[in-house]
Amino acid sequence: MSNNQVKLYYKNVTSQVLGQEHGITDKQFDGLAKKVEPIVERIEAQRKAGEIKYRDLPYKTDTVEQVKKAAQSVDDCENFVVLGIGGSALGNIALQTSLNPYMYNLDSAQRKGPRIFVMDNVDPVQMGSFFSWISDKLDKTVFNVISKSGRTAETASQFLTVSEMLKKRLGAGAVKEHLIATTDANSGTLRAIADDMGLRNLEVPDGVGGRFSVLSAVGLLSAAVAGIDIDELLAGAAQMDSKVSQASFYQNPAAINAAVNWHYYNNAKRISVMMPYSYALKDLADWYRQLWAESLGKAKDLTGREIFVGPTPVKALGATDQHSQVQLYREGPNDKLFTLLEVKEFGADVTIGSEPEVAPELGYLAGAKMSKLLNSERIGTEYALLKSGRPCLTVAFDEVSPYTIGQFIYLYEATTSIAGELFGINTYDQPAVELGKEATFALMGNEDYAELAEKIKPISEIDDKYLI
């Protein structure tokens, strides 16, 4: 087991950095830790009765024993191709940019299993571009279809579009052969297609909804195929479990990290801007935002009222981004909380080239490390944010492994669960998804929905008039 850790950072939301108008004071973190540690020991409660699942998946060993089993089936594949949308995407999208090197798909000699893609939309000119590449290499593909219910229109139709490739190009079998289902254990359209077709199969657990389920078949599935240890991306998640059950405040980030997020956020601060400086770490910040998106933006309270309440995330990607948004960031409003992601040992580095002779300004950078100068530019940057009074935390990784990445992805999940609580939602909810999937299932002819489709038409139709 890894002796690495994430750790919060948050001198820097402190009043003795930022000064009283925007840093959080000493009597006002204590204030804080009054409101959070009995939320903290009712969520420990609601979790003891199985309320909360996700917080039991770094311990599902039978799990990791049939994704294990269902990777190892699929060993002489070359190519992988996960089907799903949203939390069934977004968390195998992290896992495979944080713990694969960048050329994975590109370098055999950079990979420990086959190329891994993930499908998580259905734009016709990219389906169309990854189908026309696929479609002579199916007999070395397997594709993992990710859903609870399988009526989800996007991954039900990448799966109705996979099934008919396959059966034309391959035969009928094929479909039993080069298709795994990840869905609900007992009922649902997957499920009943999975056990109709004799489809392998894995279990979306009970009980975990989708951004929260990247620790479970759903996300270690893909992982485990692309060679990735998922006993220690568990062991990491465990291991962060400990510290955020911890019932004192100051020994808990997550309950720091909700506290600091939820105090911005009632004082005018209601952007939550995810930073790494790392590639690596990029798309977990895409995973963030529908965690914290999703959990956090309710139109009512747990009584009812009406609060229409919801931090909103954005990410962005240091130093990239210093180049494209660090204007607005110290020169516009101050309504954002900034979370940059620091590494503090790369797994690989760079050593940067001598200056030509013309260019001896250069020379400061000759023969440096780039790893000195991203972490530089972090830190730069930060300076720049403190120097405009902007409040940034700090999330540091001694290194981006298997085991840390399973803390952060702990960390977050639990720091949404506190957070919920204490803007008094339902966290576990998505009442506001629903709309836009209806409106999608009747503007594609599903007669369960015609009524619906009448009401969208004056919308749906363009009034020239307005159209210039």
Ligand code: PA5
Contents of the next structure:
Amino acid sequence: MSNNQVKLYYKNVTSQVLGQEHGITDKQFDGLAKKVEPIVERIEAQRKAGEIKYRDLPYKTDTVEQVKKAAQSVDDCENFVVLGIGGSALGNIALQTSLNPYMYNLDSAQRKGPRIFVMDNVDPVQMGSFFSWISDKLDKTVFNVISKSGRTAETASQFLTVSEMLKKRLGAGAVKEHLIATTDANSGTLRAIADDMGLRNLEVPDGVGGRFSVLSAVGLLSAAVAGIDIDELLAGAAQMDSKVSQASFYQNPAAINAAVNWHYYNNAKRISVMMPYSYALKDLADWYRQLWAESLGKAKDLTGREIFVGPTPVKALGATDQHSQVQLYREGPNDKLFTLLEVKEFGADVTIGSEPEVAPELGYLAGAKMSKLLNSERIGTEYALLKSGRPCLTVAFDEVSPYTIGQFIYLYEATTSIAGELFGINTYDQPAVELGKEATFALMGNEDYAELAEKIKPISEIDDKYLI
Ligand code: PA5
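Any chance you could show the form predicted together with this ligand after that form predicted alone?
Full assembly next; the chain just shown is listed first.
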């Protein structure tokens, strides 16, 4: 087990650094501690009562065994394609980007498993191009269709298309051979299909919503197939569990993270920007956006009162977005909390070439390491943000490894649970996503939604008067 850690650094949100107007004073921190400590205890009690099931995922050894077995069963494939969307895709993407080399799919020397693709959309151009590339490689391809419900239009359409392609190209028996389903254990459309067709299958655990499911078979299978050490991933999550379960506010990084975010939401900073200074961590920021947005964006509190609450999560990438967003971040409205992701040891490095004679001004770069440049850019940007009175948290990774990624995932899931309690909302539902899904069913001609299709007409039919 690794000793490497993920830690939260919060000095740069304090009044000591930012002054009283934008910083949090010791007194305010003590007030937050008083509010959050009972919440942490309540969450621990709910968890013990089996009400917060994602918290137990790091300990599901039976799932790990099933996932490893399924991964071994496809170890001769050359392409592994995940079909899914939202919580059934973003965790997979985040794990692949963070733990596989940048050139993984293109360079066989840089990968331990098959090429990995996660198709989290139904864009006809993108999908058309992909299907045309994969169509003569189907005999060496395995598809993992992931859907808790099985009725999500995007995933269902991908599944239907792939099944037909497999049947046409390789014969009726091929579907069973080339498809693994990950779905609800007992109910839902994909469960019915998997049982009927006799597909190999894994379970989306009962009581675990999509955006909290990355440490279940949902995210673990593609990771294991790619050769990522899933034991270490879960060990990292378990290690973070011991930290985020602590009742003492000042010992608990999830408690402080949630409290700082909640404090700023209530003090005119309702936008939360996550800015990784590491390409590997970039898609974890996408995963975080869904976790934060779907969990905390709610119209009603737990008593049914309308509150329309929720911080807006934004993703930016260091250093790329310094040249795109930082002008706004420093001189625009002071309405954001920044969370920078720092990597101490990148594990690989590039030495910058020497400067030409005509450009001695580039000499400061010559022979330096790119890791030093990127980390200097992070510190420089943080300094500049603080100079403008903008609060900054940092999540520091000793290194990017399965162990630290497991820690980060668990830290943010636990943070979200605490933040949900602070906002007084149901963290685990997503009622507002339903209407859009149903409208799609209606527009695609699903008879059960004919009435809704009529209601949509006034906005779906273009009024030429307003078309210029
Ligand atoms: O987090 C969630 O619950 C959602 O993003 C779902 O994962 C997403 O809508 C896909 O749903 P399903 O897994 O049922 O296809």
